[in-house]
Amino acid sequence: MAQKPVQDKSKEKEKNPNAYEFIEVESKIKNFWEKEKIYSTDISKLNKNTYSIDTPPPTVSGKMHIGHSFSYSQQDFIARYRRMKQGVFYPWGTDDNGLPTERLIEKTKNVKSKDMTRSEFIKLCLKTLKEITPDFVEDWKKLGISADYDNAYSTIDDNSRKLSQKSFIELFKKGLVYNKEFPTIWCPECQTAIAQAELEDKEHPSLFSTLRFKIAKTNDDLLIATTRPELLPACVAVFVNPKDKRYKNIVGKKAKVPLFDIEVPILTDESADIEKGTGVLMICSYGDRFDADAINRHKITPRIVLNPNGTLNQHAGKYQGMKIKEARKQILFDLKEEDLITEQKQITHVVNVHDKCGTEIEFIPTKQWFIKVLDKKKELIKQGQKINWHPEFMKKRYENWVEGLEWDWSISRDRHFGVSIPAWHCEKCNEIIIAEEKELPIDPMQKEKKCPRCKSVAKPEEKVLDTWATSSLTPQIASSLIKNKITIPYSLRPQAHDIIRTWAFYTITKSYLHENKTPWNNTMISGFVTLGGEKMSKSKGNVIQPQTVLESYGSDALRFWAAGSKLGEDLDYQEKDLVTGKKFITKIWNATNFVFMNLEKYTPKKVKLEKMDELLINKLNSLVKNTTEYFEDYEYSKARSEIEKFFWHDFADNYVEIVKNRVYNSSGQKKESAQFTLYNSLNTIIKLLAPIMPFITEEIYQKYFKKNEKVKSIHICEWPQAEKTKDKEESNKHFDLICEILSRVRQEKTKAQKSMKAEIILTLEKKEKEAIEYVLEDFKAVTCSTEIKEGKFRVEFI
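Answer block, the chain by itself, in the form predicted on its own:
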């Protein structure tokens, strides 16, 4: 989708020298925050009341995308609110030891990690990360994310590596980590083992072909349907259901595999579905997890035909060396030539793909490291139930994931770049040697170890830890930055819903296995950004770049848009929402400048309030109370809506207009009351709005309020407190009625095509007339009424 071009501000500025220049302001304010270290953590002030946030470390794999700007804005709303309420620990981190980073380096440097030595590739990765990370982080700073960038970590830095390796060693010593060879979920493209959590379901078109197997000796047909003909040379058995009378006489015999000189046993197994296809099941090593389970259950010797790079090996005969899809196509052609296909139909079915590259996964026997989780499902569900989920229904996604686990957590990866697994293997006596804690962080490839039993040199582990094995320790890594002044459970974990199965689950798992604690008290889950109802993706070409949005509309407008949806809900990107946000910013700026034109040399002081001012202050107290409650419940969208409505309707459109005459033409207590109310209500409004729109609120604060407030930044001011007032509900109804009457008068003037300054005689119902008696002077001035009578509503022009 084409991006909106950056707007030329020079002409606008020529027309209005007082126009709000968001590009200039946001750059200036960002520099101010950095210079004054507004968001830096003062370790001496951390205490049990500090609100701690386990901040998501974004993956260094390019630039910030629109989903980042959406979800990070939402967590920042809460961080900024809490900073004004009680103080926060909001550390920054980057996740840069994972496969996405490795693939980024390969792409940008035009290299393949497998073609380089491990030390060479690691050196290149670290050098590249040093070059690109500052620009990468700058996007978050421009967005106004108020994290402590001075207290930052990288998941590949020495401290993170040390803590990750320490976690591995502790779990190994507890007997919770094991090393085993068996069919592993494997990505042929990335050439590494992956975990269940890294699988995605994708619909793929395929040919469902019914093939002629032969029963040995009788040479009778045995029809078997499959979508994976390339696994024919891996066929090790044929299953029929023990209740299937059609095949009762062939059980125990052998079946000949078409095209290949292979005979396999015909066995009974209930996994063969009588109703599916021909009711006969081809068992291969390995088509899927069920094949692996069946082969293990029946103690069948496997025949592996797939290489780690997705090619067929010597067991495939003339198809050796072909890629999977190439072999599939050629084998189907040869089967057809030999009249070995009885039926063929096009189907669409769901297959598992690797979420990092979209490649269909395979099952290949490899030796990998695992953390035991399958025997702890009940405990892990209980841990999840101790956490407050926002929104609540997201907890069910976590529980469903845990209940659906089929494998232990695979934590090793066959890659170059990552946190090394601190282990060595003695090939003579099969001993595993683990590093000592004082040696961490350590690369086994750079350190020789001898077996404690036979004294022979042990083989260093070449695999690295999965990035989630380190990212699952982000609370502990962040705590180490502040000398563990804050430890788990943290107050909050914000994240997107697509990584509940990974980041949330793995962090809960590690905290439970290490400390038997939950990692946080609360978690807030954000949704996705869509375009036209569809999730954005580069492959679809429906991507909006937040950098372009920031240039065209500014950070505050983008954050205003991000505050437009509830937690957990997807939000469709629509430019009109950015336009609305920009209009709101302009209105705030103009209204503020207008107010302070009439507050020159004003010094805030307590005064006796006029009735109209008292009504506005009471309404403002309700706003403070409601907004506070919304932020406490993580309902920032309701907070935004309420603040926006109050500012536009109650404050700018009505109250300011109502007291304008008193500010211009009165003196003494009447004028001072209006000035006090204008100053304090505006001060409160911008503080309430500061978490959502931090740049304009900071600019207004610095220009007009700082000299009296004496606090360096609005974002470290105290959060407004709602004053207790009597008859608040009646007072608010009174204020709303006055505004409603004023609105009707304006409508009548507009309908009559009269100026708002046109003088009138106004007739009101008895209750309405009584309502304005307390504010009669202000009301007559704003409506230009020379007389107010009692009766049916009517506007007479003089």
Contents of the next structure:
Amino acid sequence: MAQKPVQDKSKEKEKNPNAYEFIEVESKIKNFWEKEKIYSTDISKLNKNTYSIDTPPPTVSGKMHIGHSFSYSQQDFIARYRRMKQGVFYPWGTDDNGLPTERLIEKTKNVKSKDMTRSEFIKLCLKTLKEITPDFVEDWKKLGISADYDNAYSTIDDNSRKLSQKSFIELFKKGLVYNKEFPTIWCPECQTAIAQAELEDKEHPSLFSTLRFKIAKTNDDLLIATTRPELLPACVAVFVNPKDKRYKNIVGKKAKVPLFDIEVPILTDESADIEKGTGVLMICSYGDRFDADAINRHKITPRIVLNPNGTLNQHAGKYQGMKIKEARKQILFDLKEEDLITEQKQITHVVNVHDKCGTEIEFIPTKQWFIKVLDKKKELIKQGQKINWHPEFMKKRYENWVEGLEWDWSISRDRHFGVSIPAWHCEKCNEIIIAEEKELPIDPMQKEKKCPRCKSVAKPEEKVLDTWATSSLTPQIASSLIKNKITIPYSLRPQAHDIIRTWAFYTITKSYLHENKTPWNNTMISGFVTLGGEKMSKSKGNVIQPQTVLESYGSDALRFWAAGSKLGEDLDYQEKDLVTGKKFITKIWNATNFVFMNLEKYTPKKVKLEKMDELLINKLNSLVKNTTEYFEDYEYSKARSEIEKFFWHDFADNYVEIVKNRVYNSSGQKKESAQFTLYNSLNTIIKLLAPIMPFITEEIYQKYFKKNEKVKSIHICEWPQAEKTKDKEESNKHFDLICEILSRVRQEKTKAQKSMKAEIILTLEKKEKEAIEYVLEDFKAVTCSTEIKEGKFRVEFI
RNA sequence: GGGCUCAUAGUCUAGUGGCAAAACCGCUCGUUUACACCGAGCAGUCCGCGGUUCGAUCCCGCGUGAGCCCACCA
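Switch from the form predicted on its own to the form predicted in complex with the RNA and print that structure.
Complete assembly follows, chain above in first position.
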């Protein structure tokens, strides 16, 4: 016998040979899955019954963040369950097209896309993506996301570009795409048109100044309040409300714009609010969308002062060339010098900014491409209603968004990196020439086209498609990887709720416009991760990195945490939840050690079961039934908590304790019945748990169960089936009663400050005593009762 | 201003038309043939007010508070 080093107990604990080393195990298991291609799609096995998932392709624009790890875990629970149940198509892709990727490249390579030629920049993007994508994807693999990485798409690869351009051409031919000059939402930082869905609110401090306009001829003051004095040179009219008595006598006259030698008409318009500011509204081209509407309505000629790069043009006179903010400051200074400001106050107001860069947006008339959606709101809502939303209330968010649409879908971007718009324009005939399908993917800048009418060389379209114009085709792109063996509607679209208005909406739109189908039958919408109740964001500095969490707790623990909140609910990140997960994993590991310690040389075989064992198996059957139903309903959190409860309390705390005596001290059928039950119930438990904690369950499976089960991986084993048993409810009540009495006995021992092993004489009510009779030996052993009497409940210590 | 969601132990979350549950924390004990990363025990006006009901934490209405989305933002 080895001598125990008594003094150094702590070190001994660290070296516990049976401890579960999650870092080693998880990395080993991950490699095993990759090597054995456990999650690779076998095209020949895809069929009607295959559960197909329109996996979100994460944007290659940094690292996996905690929100990703949360929502991808949740979708992976469902994917893994379905894989065991019926087989899945769970493709993988990355979204590396368009502005987010461009911005990433600009940042990491310290370049400006607009300063480079298009082809140079694209080359740099593709090269950089090649470098960074494998590392980027690695985080998802470490998390145990079981998508098919071997057969992945990128939204900028040739195939995706081809499909995206094909979609553009089809919609153009259907008359659903149009090209129009229009004051559109413009980001002066990114220098591109953007879509309504890319707007975000931001609070900004601002100066609210009341300016002295003059009435022409009379030279009377006309006071107008504004936060945007730099738009004075763009002022084309002033509005007063027709009901506003104060200004009745000036309607129809002209107003003189301060600092600028411009006279503009004074018009009546309902949109002028009597209560706001001075009641006089200046109309600029363009301050906001309502300016654009108003100018249109009154047929006023706009005077554009902003260049696409956010500087002022020649109409701004001496302010030409200044950036918006600079001009604002200078104009305010000059106004003050000439005593043209009557009042000024500091306010904070909410402005629209571009979600990618936080820059305040402007309205600049440019020629852009649009997909018609405004005339189809009703149909698009109807399409949304055909989909099962999990949770249901997320459907409402979709409907609200569609109802609130104000613009057609703006799909062109004045950028370099993206899917090119496959069009040419003959400036003579005003003819649009569209690429042919066999030419796709195509870059019009690299290919000369002649106008079919006048035969002159047409101008290639320089703009690219918005990244959503491509990612809205992820079902079709994924299908093309598997010879279209799976087509829409897919079974499931998982995603988070922030992109209902973009990804979900645009995908529904495209599938409707192209095929008049919904893209999926179900969608599961994940919530967000918060920290102390607040949304995590880099600017607040309250970001938790999943990579750090993975290092200290492991994937299974992180996933266990992600399974803790119900679908659609936000979850507050708390480290203690990771601790809980890790403890649970340890518990499983230790319980497994116990089971197999007692199953040496055991081969599973049917035996006549002892009553206690039968009760446990019945209870387990109920667990299988419930867990299955929960997973069917996307209620992974209920599945988690029920499995957890069963495993820890029914199985480990109670059953294992009860059965110990029989395992240690008996032989023959009594022992075999216990062994059979331990083996089978643990096997079932780890299978039920496999979708949520794929690593430890695989490790246990490989180590102990594989040799009898013969399937390569637990994750492609068949999902456990609940056996039909008679009187299940009765049996479960019986089981619970036994546990409840046991618990009361333990309570008494605790109260008396006695050991659990203290021997007792137990007195039970008649009914309870009868219940115990069936499992008498086991029960006496676990409670250390020497005798069980009938009467009022009592525990006597010997 | 409109829509949606949430409100349960000190904290964070489950859950249910009829004894309200787990985890973390704290306290009191126990324990060494799986596990001290253990076992047993101790915690709540289930936001307020009305209604439906034999019975409401749960269903309905109103209110309060928080979050998210949208709109407004001279």
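Just so we're on the same page, rigid core means the largest C-alpha set that superposes within 1.5 Å between forms. Numbering follows the first chain given and starts at 1. Because the structure is a prediction, the values reported are computed rather than measured.
Asks: Aligning on the rigid core, do we see the C-alpha of Lys751 shift 2 angstroms or more between these two forms?
Replies: Indeed, Lys751 is displaced by 2 Å or more.
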